[in-house]
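A lone chain, given as structure tokens: the form predicted alone.
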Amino acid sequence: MIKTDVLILGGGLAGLSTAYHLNECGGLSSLVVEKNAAVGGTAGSVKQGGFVFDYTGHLLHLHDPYGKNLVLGLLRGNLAAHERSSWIYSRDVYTRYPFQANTYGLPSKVVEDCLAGFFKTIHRLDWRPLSPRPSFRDWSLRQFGAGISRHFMFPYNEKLWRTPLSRMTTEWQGRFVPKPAASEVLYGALADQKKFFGYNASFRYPKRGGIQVLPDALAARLKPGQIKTSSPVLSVDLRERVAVAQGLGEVGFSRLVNTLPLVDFLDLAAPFPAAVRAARAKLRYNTVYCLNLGVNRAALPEKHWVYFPEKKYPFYRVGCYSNFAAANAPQGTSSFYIEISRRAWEKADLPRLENAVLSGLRSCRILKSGDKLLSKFWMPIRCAYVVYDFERTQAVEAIFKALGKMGVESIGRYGGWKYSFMEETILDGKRCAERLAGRSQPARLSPGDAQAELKPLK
């Protein structure tokens, strides 16, 4: 039997970061098991016919000083900085993102509707207070008014989340939904406002190799044999502290770190009390079908991605890989990702959906009638977005309370069952490693520094 102090399930950014920072802390052995032949998980890339396709848009938003220094060090010389060029396509018009601050260019009746509704939210005196945990629908109406909600907030988020907005909380939206001031809403209706809003106003992206180079760089800094790929976990016995992985057999561990989707981990691990099983049944997520395209001409100039709120388009977002990095596509060509959301249990008829997608892309003029598709393939992401309905928080708290008693950490976007971005996932792994090592001071960036005194693993 293989034995390790810490067994890490999943070789995505959260798992790799945990292993890297455990090495930095010193004193504990760890083993990462990954089902795929390559590391990265959904923060990976696929190469086909000279094109590099990610698992949809994966852009680096670096805000934390440690996270920024770590990523810049890992990808030194292979990162470019970009100012975001994101747009919304509705009413046959491109307007700037975010919609609530940029209605200029839309039909005048739409602009008037949005402004009237927004200013009612400021001047109405008969509003009832929102509940402590309002629905996203109620919050949007109070925050932006009926017009902005009707023309963008409702249709776009219904298309993405595939859940009635009256059943969704606001716990997810935080940094992800910009909240402009009244003066900015008014100015953005009267003129082409070029101010940047939101956490992703700028981003970094690799010059070469797609986002795959980031998990590859983390993996390259681990010890030989510390990662086992092509080794899906088949079962986990939490009482006996033994996991079974394909190709490896039994792996004994003292502590376990899960970065797999929480629903998957709960389905393959045991034993759990009935309360955890009941909570697991309340976890919801949706699936994203990503269609990747390589096209025989240059892309839309200066557009990184575009949101599509209207029902007539089956996709909610289209992004351009080759505008992130020219090396993502052969010279004179371009590459795109097109995202379509479905409920977890819904099956997609991909040939039919593909026809609808291509028709929609021609309708909005992203594709032209004479374009030749040089590369085309679907990339389904089964567990793509965690749905923040009113059952999620209580269910997750009950599950994590039980896991904590069992000596299990569940972290990252999917292990933590949350909506987050890559830097946060890397930091999740850092904090997890420090907890496991009993260490309070920050982990070092350089693996060559002297080891700190560590508390024993409990």
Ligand SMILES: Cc1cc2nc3c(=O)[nH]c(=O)nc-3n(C[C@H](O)[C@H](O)[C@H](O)COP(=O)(O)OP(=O)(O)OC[C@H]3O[C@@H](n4cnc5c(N)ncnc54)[C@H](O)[C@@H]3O)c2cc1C
Given for the second form:
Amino acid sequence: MIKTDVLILGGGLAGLSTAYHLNECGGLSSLVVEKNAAVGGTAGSVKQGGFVFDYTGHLLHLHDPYGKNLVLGLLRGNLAAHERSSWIYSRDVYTRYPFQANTYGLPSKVVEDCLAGFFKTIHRLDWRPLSPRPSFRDWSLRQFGAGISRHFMFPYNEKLWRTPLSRMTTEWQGRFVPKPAASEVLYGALADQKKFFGYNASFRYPKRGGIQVLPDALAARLKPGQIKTSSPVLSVDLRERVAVAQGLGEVGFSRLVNTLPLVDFLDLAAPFPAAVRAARAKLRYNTVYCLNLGVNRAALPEKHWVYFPEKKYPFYRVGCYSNFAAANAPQGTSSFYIEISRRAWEKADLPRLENAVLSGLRSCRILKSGDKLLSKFWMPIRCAYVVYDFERTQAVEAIFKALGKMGVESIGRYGGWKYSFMEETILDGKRCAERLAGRSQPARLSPGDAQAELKPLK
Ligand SMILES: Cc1cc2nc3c(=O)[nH]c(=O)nc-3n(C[C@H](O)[C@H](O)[C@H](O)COP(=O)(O)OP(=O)(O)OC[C@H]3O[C@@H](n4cnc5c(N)ncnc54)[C@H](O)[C@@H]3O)c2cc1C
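Taking the form predicted alone as the starting point, write out the structure of the form predicted together with the ligand.
Next comes the full complex, and the chain you just saw is listed first.
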């Protein structure tokens, strides 16, 4: 039987980062067990016919000094910085993101609705205070007013979350939904406001190789044999401290780090108290069906991605990989991801959906009738978005309390059952490694991880 101090389930960014930082801390042996042939999980890429496709847009937003230094060091020479060019397409018009600050160009009735509703949220004196834990629906009405809610916030978020917004909390939105000032809302209705709002106003992305180069670079820093790929974990006995992985057999461990979707981990590990099983039944998630396309001309110039709130389009977002990096597509072509969300239990009829997607892309003129599709394939992301409904927080707290008592760490976007991004996932792994190693001070950078300076692209 293989034995390790720390067994890490999953070789996505969370698992790789944990192993990397455990090595930095020293002292504990660790082994990463990954189901797929390649590392990276949702931060991976697939190559087909000269195109590089990610699991929909994966842009690097680096806010933390340590996270930034680490990523810049890992991808030195292979990162470009971009100013975000993100748009909303509704009423046959492109407006800038975020909708709430950029209604200029929409039909005047829509602009009037949006402004009237927004200013009512400021000047109305008879509002009852919002509850301390409001629904997303109530919060949106109070933050942005009825017009902005009706024309964007409600239809877009209903398409993404596939959950009544009155049953969703606002816990996920803090960093992700910008709130402009009244003057900005007004100015953005009168003129094309070329101002950046929100947490991701700029981003970095690899010049070559798609986002896969990031997990690959982390994996390359691990010790030989520290990652076992093509080895799905089949079961975990938490009492005996033994896991079984296909092709490896039994793996004995002292400490366990889970980065698989929490629901999957709770289904393959045992034993758990009844309270954990009951809490697990309350966890909900969405599947994203990503249709990847390679097109024989440079379509959608100068736009990185576009949000589609209207029901007549089956997709909620379309993005252009070849506008993140020219090397993502052969010269003279372009490549796209088209995102459609479904509840985990909903069946998706992909051939039918594909027809509806292609006809939607033609109707908004991203595709033209003579375009040739050089590449076309679906990339489902089974557990893509954790749904923040009113049951989630309590359920997650009960599960994490029990896991803590069993000496199990569960981290990352899906192990931690949260809405987060790649840098945060890498930092989750760092903090986890430090807890396991009994260290509180930050891990140092490896020699050679010096920060690379990047210039924005013109
Ligand atoms: C649609 C979408 C768009 C996103 N866009 C961005 C973005 O623009 N910027 C950004 O910073 N972040 C983005 N993210 C978030 C980013 O993908 C995550 O933060 C990060 O990749 C999560 O890494 P992880 O290791 O926690 O999980 P995962 O990447 O899911 O890693 C878990 C690993 O476990 C493996 N596994 C599963 N089951 C088993 C098993 N039984 N045995 C062994 N291994 C198993 C999986 O194969 C996978 O490799 C996006 C996510 C999604 C879904």
